[in-house]
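Let's start with one chain on its own, the form predicted alone, as structure tokens.
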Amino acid sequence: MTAIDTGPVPLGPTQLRRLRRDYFSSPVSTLISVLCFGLLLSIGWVLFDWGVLRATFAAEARQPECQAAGGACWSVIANRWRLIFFGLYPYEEQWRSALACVAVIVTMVLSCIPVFWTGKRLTAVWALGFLTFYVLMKGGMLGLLLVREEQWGGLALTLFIFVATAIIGMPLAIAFALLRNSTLPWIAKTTGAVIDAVRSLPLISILFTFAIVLPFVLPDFVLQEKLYRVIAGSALFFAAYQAEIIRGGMQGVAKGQDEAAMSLGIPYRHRVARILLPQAFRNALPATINQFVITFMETSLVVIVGFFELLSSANAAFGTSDWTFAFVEVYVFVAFLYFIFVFGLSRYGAYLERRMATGQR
């Protein structure tokens, strides 16, 4: 049996020529490249020295021990990680919040596998995953203790707002895009006015309006929990921007395809579902992934209406006298969590671009 060499693959002549052309093509380019690489190495070494070599990891360590070591004090994470991840969720029930996060992450992973790339399968996966998340977080059934939405927090609340915004906002965005492309002028202009009105407002004002102002103007039987009103406002904001992204993708589809489908007698709903929208989403894929990334980052804005999401939980983690000095470590840890999700979304988008042969190769 032939042995498989798993060692590092040396750079070939083509890669070496490309490196020389990109970074060392002239004396000035060589000098700039050397200075930039040296600066990056210096910054990397300082961060590694602070975050690893001189860092304090012992859970029992406090400010004197951390300051004596001179590095990062990761003891704050060891002591306050539950608050960061679960917020105000009851301590005895935090295993449910953890399982709910796992359920959402598993659902995201499954929806990235090509075998699930059909409308029925994606709908089934997301319906089951979101229902599992909601039952675990809310409780009140299957022997689980009821936990009100006001007690949700941390990473679980951030994921819930993000996923609910995407699930509600994407169908609404498709409807907006189709209505704005309607051949009936009054429908197209009315939809355009709604989209432009929403896009002209900052998200903070929309969240504040849905959370605080609506209870004064709507009857009680119409209102729901404040969290759901915030999600509705976030989904509307997402839909307004995503509708324009989808409409741009639709404009990239040749009109002859729709005309050919009409000549074959294909109904409108099938023309939209099987011809127009698949190509529109392929054309708009990079912008769509970017919109998902922005939406995930903007979940931190719900703190202004009183919710204890991931970033707010992080602020509370160092809000005691024992850990006020360790705010940098807490923010670095939370930034790492955001980076994991955002980088995963961006890499998945790049994978889809390669698979669908869109963008520059």
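Positions refer to the first chain, counted from 1. Whichever C-alpha set is largest while still superposing within 1.5 Å between the two forms counts as the rigid core. Bear in mind that the values here come from a model prediction, so they are computed numbers and not experimental data. Compared with the form predicted in complex with its partner chain:
Taking 2 Å as the criterion, S42 does not count as shifted between these two forms: its C-alpha moves by less than this amount when the rigid core is aligned. With a cut-off of 2 Å and the rigid core superposed, T324 has a Cα displacement that falls short of the cut-off between these two forms.
Annotation for L19: C-alpha shift of 2 angstroms or more between these two forms, rigid core superposed.
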Given for the second form:
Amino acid sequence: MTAIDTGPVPLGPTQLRRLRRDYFSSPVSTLISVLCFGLLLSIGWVLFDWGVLRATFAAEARQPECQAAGGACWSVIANRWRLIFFGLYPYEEQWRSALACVAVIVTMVLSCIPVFWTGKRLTAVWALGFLTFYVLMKGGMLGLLLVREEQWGGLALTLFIFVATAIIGMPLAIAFALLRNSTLPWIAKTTGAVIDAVRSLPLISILFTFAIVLPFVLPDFVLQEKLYRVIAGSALFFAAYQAEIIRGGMQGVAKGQDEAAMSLGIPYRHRVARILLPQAFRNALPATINQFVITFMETSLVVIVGFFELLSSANAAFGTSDWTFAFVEVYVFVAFLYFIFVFGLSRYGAYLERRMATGQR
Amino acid sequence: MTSILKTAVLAGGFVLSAAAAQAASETLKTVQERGALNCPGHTGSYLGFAEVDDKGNWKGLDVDLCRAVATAIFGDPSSLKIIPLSWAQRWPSLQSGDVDIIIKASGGTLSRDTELGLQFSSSYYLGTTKVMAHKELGLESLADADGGTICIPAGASQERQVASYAERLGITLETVAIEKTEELEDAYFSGRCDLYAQWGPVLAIARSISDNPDDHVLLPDVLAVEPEVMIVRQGDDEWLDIANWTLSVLLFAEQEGITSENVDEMKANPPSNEVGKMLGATPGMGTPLGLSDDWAYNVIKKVGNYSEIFQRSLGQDSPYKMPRDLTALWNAGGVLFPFVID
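Please move on to the form predicted in complex with its partner chain, as the form predicted alone is already shown.
In what comes next, the whole complex appears, and the chain from above leads the way.
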């Protein structure tokens, strides 16, 4: 048994044999293996050659230098990264936007650590993190210059929309899921109708309605900033989908458990909070992580209602005479930023699954 | 998706055209109370018309016209709030009062005027749809391009314009429609298409910043004409007057040779009564519009005349080096003219 824990073993005869069995067992399989490997290698080489070997990194380089070098022109990032990260946030105040991003990321990382997984601690971490973000971004107090929401942009705005959507959407989703499972048919049916209605609309039209059509219908005092209306719409959309995911998870919990708990006289809130939901979440974990990833990607749709989030900041970054030729580099850079967050999310999901599975083994 | 957006826009439009009618002549008051003019920017960038520099400041022809209107009202070009808007968002945002005026490379059309309940200023730019071709093909005009491949922006009016123009010429063109501008231009410059049809300024800019501008020619054919205008909500005529007269003052200053450099001199020794009145040397320019008498002086002093604005956004002082073409004054072969100051 101890042999398993010694980590990677040098390529021994067993592994050679396995390699041979898996990839080179027959002429056809050998051919396919060689072809695929060759293809991967050549794609990798082309990318490496373009992105690193022949690339230009100097900030003062412009189109002629870049094209002479023939590779990627990372100079565009060197010159325009502040626009990509912070959008139209006032230039002198952008350090605040940077700190705010750090605050959100730290909050996200902290809340992923099991030590913080009690209701009180999680709430405290998020309240603190969110407050820090908000005060830093908005200012207007503690001697900070007021920066209104419409000037927020870039990565900071993308993170804000994502986190706010998740924070508002998750409790809403749980409420939806529980209401839909209610024993009172009219509550269950109404909730079901609401969820289905939201799910049958495209997100883009929901965002458009919340941002632009609502001001025609609602009185001014409920409207607030456009940003918060958009977040409300996005959270509603998230909740409708997430509610169905949670409901799916709940159906995986044996009905007998709830009945047993009821017969022991355990009150409803404890049955839900301590028996039903923990197991439902475990069942629904892969789909939940998936939903988070999709939500993160979908933040880029707010561009339709005029927000300068990551993707439209990127558009502005190459949208000037100096840099129009370098749009591929900017898109690659933005894709890389998205990748960091989404990959982090999915690795974390995998970790959670392993951790939760220990209870079931 | 487009149809949903359209419905939303239309629904919004109807509701608001009624509301706007009651709020006539209120826009200036609202703007003055707010302390800033709300003007549209772009989600991203629209080369030459609305771009963002390294420090996040807006520049471009449309943005400078917004500055001119803001200066007319407040005497200060920085009393301007640029709100990034997508194309789809223009009309609902105007109707809901998010922005006070739309200056966003937008043409005056029948449906915008009537169904959407909007109102236009006179035109500040005459946009034409043109076609660019690889020089090596040796084309004289589009009539020679029978059987060629043409790149066009997907879902835009150019698609229809190219089809009907080709039909009129009796030629067949194979169309490649692509939505994203950078992808579209890449397709043309990489040789996938022989021709590239686009709104004139975008086309000229694409050519001027390409690797070898001389390898591409703009064909003389004009497929369509679209006068770009400043657009406001219907029913506030005094507000439209301010937009119209701001433009008129920019053009009049160009016509009379008044620039941001010599405007002080001109004000001190006006060469004519009209110039004197315009610059506020003699009273009467501001009051009828609800502005100060030196508003036009401020505009020219702080923003410049039309020529200065054009040259730094699109023309010789910009990287695009676009000629004025039709967008020149009447006395230089163009279609622009100021109204009379009496």
